[in-house]
Structure formats: C-alpha cells, structure tokens
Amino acid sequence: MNIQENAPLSALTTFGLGGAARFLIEAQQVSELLQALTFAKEKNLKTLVLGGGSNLLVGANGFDGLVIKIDIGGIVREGELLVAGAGESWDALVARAVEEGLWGIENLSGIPGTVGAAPVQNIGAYGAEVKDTLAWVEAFDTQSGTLVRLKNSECNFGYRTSRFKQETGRFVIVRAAFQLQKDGTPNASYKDLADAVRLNLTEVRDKVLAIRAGKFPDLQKEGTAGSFFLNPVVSAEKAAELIARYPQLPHFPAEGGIKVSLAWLLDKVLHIKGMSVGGARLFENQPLVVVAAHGSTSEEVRELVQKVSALAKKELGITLEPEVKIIN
C-alpha cells in the first residue's frame, strides 16, 4: 500500500481546483481499502472516499486527513447482469452494456465519475436514474467491520440521494451490479429524446452523448462538476405560487412535493446565464452548470454559488441545495 503525503487533489477532480490531501491512498483491491481504513483509525484521521472527483469542490486548504481513491476495477457479465468494480469509469460501464446489447443505462451515457459513486448520488439524466437498474451493491460497512451486500430496496434511493449519502462515512462501495435487459426499448420520456422510440441501442447512446455535448463544457478546456444545484422540490402551495407567476415553468411530481426546473428559473426569470465571479461562471448553455476556467480558484466558485443562492432566495423564495459536495 503506497501512502502519498501532501498529494494535490486538483488533478483528481473534474473542477481541477483545490489544495492537497495530507495523505492519499489509491486502493485497487478491497484489501488495500481495509488497510487504508485501518491506517486512518490508527492515526485518528478524517477520511474522504474519492471516485472520479466529478461531484466535488475542494477548497484551497485541501483535506487535512486521508483521501482514499477507489480504483477497484473489473466488469463481469452474468446473463443480463453487469457487475463492475467501484473504480471503473461509469461511462465505460454504459459503453460495455451497449456493446453487449443490454438496455437500461444508455440514457446515463456520458456522465463522468465512477461506478461506486453512481449509487451514492443516485445519478440520473434524461428520464433514467441508477435506482432503475441497480440490483445490489457490495460495500464495506465501517460500523460492523464487514463486507455486506445491499439490495436495491435497502439503499433508500431518492432524488439524487441514497442511504450511502444519508449515512455519510458508514459504507464504502466496492462493487455494484446492474440488472439490464436484452430485449429492451428506448426510454423516450425526456423531451429531448422524444424521437428515440425509433432508435436502436447504439443510436440512443449516441444521441444522449450529442445532447450532453451541447449542454456541458469540454473538460479538456475548463473544469466543472456538472450541475451544481439540485432542482428544488417545493410544496404544492409554493409550486402553485410559482406557476401562477410563471405559467411556462416546467414542473413535475416528486417525492415530498413538486420538482421545479431551476435551469428555467435561472435563465428565464433571473436571466443570469453567464454570470461570473473571477474565472468561475454559470455555463451559457446550461445555467445549472458552474464552470471554472483555467487559473480560477475554488473561492471564486464558492462566491458565485453564494450569489446565485442569494438571488434565488430573494427573488423566488427558494432555498438552493448544492448537488456538489464541498470540502473546506
């Protein structure tokens, strides 16, 4: 097990920002993960489990503890079940499913990050979520000190949340299995995919990738963690008030209330596409996305996020919740 000290975290996140970790361990096997957790316990260190760093904003002070980067790989097919190591690229898993002719996760094409992080956030896009196909996860339970297998029904999935997010620090996912279908059909519930009913599996993936390319910045040119904010889920009364003021506001039934389109509100009501603080700005093609140009800082991102949140509270009466995890 290789323990790195004062390891820069900027290269391990898609924002490309932030300071260093006091210690960093890259775990390629479950045994190395267990050694890393033992090391943290012995040294009384805080721990941060890291996948692809695609949903993380690290401050300039970095992380004063142990960062465990999960690099456990491998993808195995068992009938219509695909089982993948937590460190595998999520999009590599989607590509493998499409190559194998297995339907179910093609609408989640192009999402950066790892397989292990996907259930934590219950990632979703274009009418699909991880919870729709996840069969089980294998995770190390730091409470019991054992490896456990949790079925879908035990994961407490909700809108961009799960048991793994709710019980922070308890479980470290090492593998995940997805129940897919050989004889599936396109999920065309999202308006941008309305014509997908006529497409084959490969064509659906290609269309999703093309849509994402138009809505998200090129990570080779500037940093981002994708959508920074969750779409607000508001009460029926609050939704009715907003719809009365803005009749074209897209809204959908959701657990706990009505989900309203924050991107629409930021664009059509607050008119803040492109708002910037230093090198950080709201992306011109999708205002939910915060972009960090090369040379910008984590603090500039934080200031921008705070400005947007204050505006939404003042003008709309909505409290914004970040989708991105913020460290320091």
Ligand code: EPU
Second form
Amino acid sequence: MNIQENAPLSALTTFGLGGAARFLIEAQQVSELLQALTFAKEKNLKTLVLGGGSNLLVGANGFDGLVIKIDIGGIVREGELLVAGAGESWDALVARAVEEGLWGIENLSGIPGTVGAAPVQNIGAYGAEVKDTLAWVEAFDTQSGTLVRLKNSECNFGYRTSRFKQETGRFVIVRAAFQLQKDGTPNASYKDLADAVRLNLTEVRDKVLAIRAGKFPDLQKEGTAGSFFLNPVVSAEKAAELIARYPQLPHFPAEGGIKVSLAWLLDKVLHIKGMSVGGARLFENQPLVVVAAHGSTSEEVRELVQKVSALAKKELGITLEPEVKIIN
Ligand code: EPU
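Alright, leaving the form predicted alone aside, put up the form predicted together with the ligand.
Shown next: the complete complex, the earlier chain at its head.
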C-alpha cells in the first residue's frame, strides 16, 4: 500500500483548487481500502473518500487526515445487469452500456465522476437519475466492519441525496450494479430531449453529449464542479408567490414541495450570469455552474457563492443549498 504524504488535492478535483491532504492512499482493491481504514484508525485520522473529485470544493487548508481515493476498476455484464467497480469512470460505464445496446443510463452521458460517487448524490440529468436503474451497491460498512449489499430500496434516494450522504462516513461503496434493458426506448421527458423520441441508443448519447458541451465549460480549460447549487425545493405558498411574480419561472413538483429553476432565477431575475469574484464566475451558458479560471482560489469561489446566496435571500427570499461538498 502506497501512502503519499502532503498530496495536493487540486490535482484530484475538477475544480483544480485547494490545499493538500496530509495522507493519500489510492485503493485499487477492497483489501487496500480495508488497509487504508485500519491505517486511519491506528493514527486516529479523519478520512475522506474520494471518487473523481468532481463534486468537491477543497479550501486552502486542504484536508488534515487521510484521503482514500477509490480506484477499484472493472465492468462486468451479467445479462441485462452491468456491474462496475466504484473507481470506474461513470461515463465509461455509460459508454459501455450503449456499446452493449443496453438502455437506461444514456441520458446520464458525459457526467464527470466515478461509478461509486454516482449513487452517493443520486446523479441526475435530462429526466433520469441513478436511482431509476441502480439494482444494488456493495459497500464496506464501517459500523459493522463488513461488506454489505444494499438494494435500491435500502439506499433512501432523493433529489441529489441518498443514505450514503445522510449517514456520512458510514459506507464506502466498492461496486454498483445497474439493471438495464435490451429493448428500451428513449426517455424524452426532459424539454431539451423532446425530439429524441425516434433516436437510437447511440444517437441519444450523442445528443446528450452535444447539449452538455454547450452548457458546461471545458474541464481541460477551466475548473468546475457542475451545478454548484441545488435547485431550491420551496413550499407551495412560496412557489405560488414566485410564480405570481415571475409567471415564466420553470417549476416542477418534487418531494417536499415545488422545485424551482434556480438557473432561470439567476439569469432572468437577478441578471447575474458572468458575475465574478477574482477568477471565479457564474458560467455564461448556465449560471448554476461556477467556473474557476486558471489561477483562481477556493476563497474566491466561496466569496462568489456567498454573494449569490445573499442576493437570492434578499431579492427572492430563497435559501440556497450547495450541491457541491465543501471541505474546509
Ligand atoms: N435557464 C436560464 N438561463 C440559462 C440556463 C438555463 O434561464 O442560462 C433556465 C431554462 O429555462 C432551463 C432551466 O433554466 O430550461 C433549467 O436549466 P437546465 O436544463 O440546464 O437544468 P438545471 O435545472 O439548471 C439540472 C441539474 C444538472 C443537469 C440538468 C439537466 C441540478 C442542481 N442540476 O440543472 O445537473 O445536468 O438539470 O437535467 O439539479 C449537476 O447536478 O451538477 C448538474 C449539472
């Protein structure tokens, strides 16, 4: 087991920002994950489990503990089930499903991150979410000290949330299985994909990738973690008030209330696309997305986010919740 000390986390996150981890272990097998957890216990270290680092903002102080990067690979097909190691790239799994003619996750094409991270925040796009196809996850349960298999119904999935987020630190996902379909049809329920009804599987994937290319910055050029905020889920009364003021506001029924489009509010009401603090700004094509230009700092991202949150509170009476996990 290779233990790195003082490892820069900027290299392991798509924001490309922040300080170092006191220790870093890259676990390619479950046995290495167990060794890493033992090491943390012996040294009394906090742990942070990392996938693709695509939903994380690391502060200048980094992480004063052990970061365990999950690199467990492998994709195996069992009938219409695809089983993947947690460290596989999520999009490699989607590409494989499409190659195999298996429907179900094609609308989730092009999302950065790993298979193991996907169930944690129940990733979603274009009318599909991980919870729609996930059969089970295999995870190390640090409470019982055993590997457990959790069925979909045991994962407590919701909008960008799951049991893995709620019971912080308890489970480390090592594999996940997706129940796909040989004879599927396009899921064209989302507005942007409405004309996808007649497309074949590869064409749906290509269409999603093309839409995303227009809405997200090029990760090679600038740092980002996708949507920085959740779309707010507000009470029926609050939604009615907002819709009366802004009749065009896109809104959808959601668990616990009405989900309103924050991108729309930031763009059409607050007019703050492109708003910046230092090298951090709200992306011109999608203001939910915060981008960090080369040379910017996590502090600038944080200040920008605070400014946006304060404006949303003052002008709209809405409390924003970050979607991105913030460390230090
Ligand atoms: N809009 C504007 N101006 C803009 C962009 C969008 O007014 O500049 C309005 C449009 O009316 C549009 C609406 O906002 O119809 C919604 O925009 P979009 O389709 O981009 O979706 P979103 O609600 O802003 C969510 C997810 C994304 C996911 C897309 C597509 C969250 C936090 N974000 O964004 O997920 O890709 O839907 O399904 O739910 C992520 O979680 O990191 C993420 C990128």
